[in-house]
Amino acid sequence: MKDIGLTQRQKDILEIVKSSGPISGEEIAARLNVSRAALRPCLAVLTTSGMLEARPRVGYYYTGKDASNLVVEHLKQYQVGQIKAVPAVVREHTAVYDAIVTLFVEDVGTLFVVDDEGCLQGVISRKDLLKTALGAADLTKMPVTVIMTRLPHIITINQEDNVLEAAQKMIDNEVDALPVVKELPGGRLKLIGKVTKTTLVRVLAGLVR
């Protein structure tokens, strides 16, 4: 995937492109008062990425497309499973004083509660934690599965869906994270990884620095 930040010349030539093209790669040369060769690798990012397009004997044309929408374009371009990250998991009967723990030791913001095979059973978010530590119970003999949410009440995502899926889901749901999970025969669910807002934020990051 190629980086989508433009330098100062690229943005000039795209400006060219915009008002005169179809236009040759000598007269944009020709008026930024630079050799046909330092363009080069100029034309190869813009045309690359989508922006600009090029056809024998006619010259670079302007596409249409901006950097925002091939932010779009490359965001689904990227599968859940490329980005996806490591769950921090708990199993069903580990004591919500061990959760709180777990919780800090790994930083993180949400866990996953998996059974003895790895399947998911639930979910359980830092304010899910903070409420039940504010009440009076006995953390140490609370299992995890009174304060969890539980299947089918948890969005998921698969590895095969795109980024731009996870985002609209953590949006639409309003969650801070996603397991991503895998069927198996007869409808579990085996949890493979995660998808936080952190790590959309990173993906973003890497597409227009």
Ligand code: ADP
Contents of the next structure:
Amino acid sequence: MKDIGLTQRQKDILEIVKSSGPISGEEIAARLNVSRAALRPCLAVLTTSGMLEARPRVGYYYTGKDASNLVVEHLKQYQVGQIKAVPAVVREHTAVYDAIVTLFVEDVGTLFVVDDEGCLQGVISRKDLLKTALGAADLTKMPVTVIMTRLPHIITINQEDNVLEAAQKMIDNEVDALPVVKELPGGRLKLIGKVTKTTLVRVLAGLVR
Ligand code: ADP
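The form predicted alone done, now the form predicted in complex with the named molecule:
Let us now look at the entire complex, which starts with that chain.
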């Protein structure tokens, strides 16, 4: 896991700075027997990712953060509310057939079932739909409530929660998506967003922006 995604040259630079920092760019270049210009892109990656810092007249030094704990730190900065996406929803009376159409039209992998007030009732994954489609039932007549995973079995997340917590919940419960909910007086859960594995990949991709 350590230093994942680094090129060999970036790893070499990291080792030199770890053992001899603070050290100037010229000295690193001399040790690697390359030009200062050739090192520039590598140093840029290592400084923007936070592994190295550069101080004028001091040189480069190691911050003590390797790639794996930087990923954790990066994720920790975000609350679920900042990265949540718009959920695709269907109603309790929606037929399984129409839910499948919605899955394609909305280009998603998970549908959320809500009541009149937008409160969460159920979750339907693409495999729930596939499994039902393999059966003999008339999909135009069967409501989604028959096949959905319902409360209290739904794993939810709040918008104040940390993104890492959302990631952990998805891993622990082996699900691809979590509904972001806000508890209303009386305990009903208003659906206000979703966090999916795709959302997490987007946040991670921000690392290299
Ligand atoms: P797939 O079934 O397409 O692999 P998931 O792994 O997300 O997708 O879903 C696995 C099962 O868990 C499905 O039966 C689905 O209804 C259910 N499920 C999906 N998301 C949740 C959730 N947030 N909480 C509880 N159950 C869920």
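Rigid core (definition): largest C-alpha set, two forms, superposition within 1.5 Å. In this text, all values refer to a predicted model and were calculated from it rather than measured experimentally. Numbering follows the first chain given and starts at 1.
Relative to the superposed rigid core, residue 11 undergoes a CA displacement of at least 2 Å between these two forms. Once the cores line up, the CA of residue 40 ends up 2 angstroms or more apart between these two forms. Relative to the superposed core, residue 55 shifts its CA atom by 2 Å or more between these two forms.
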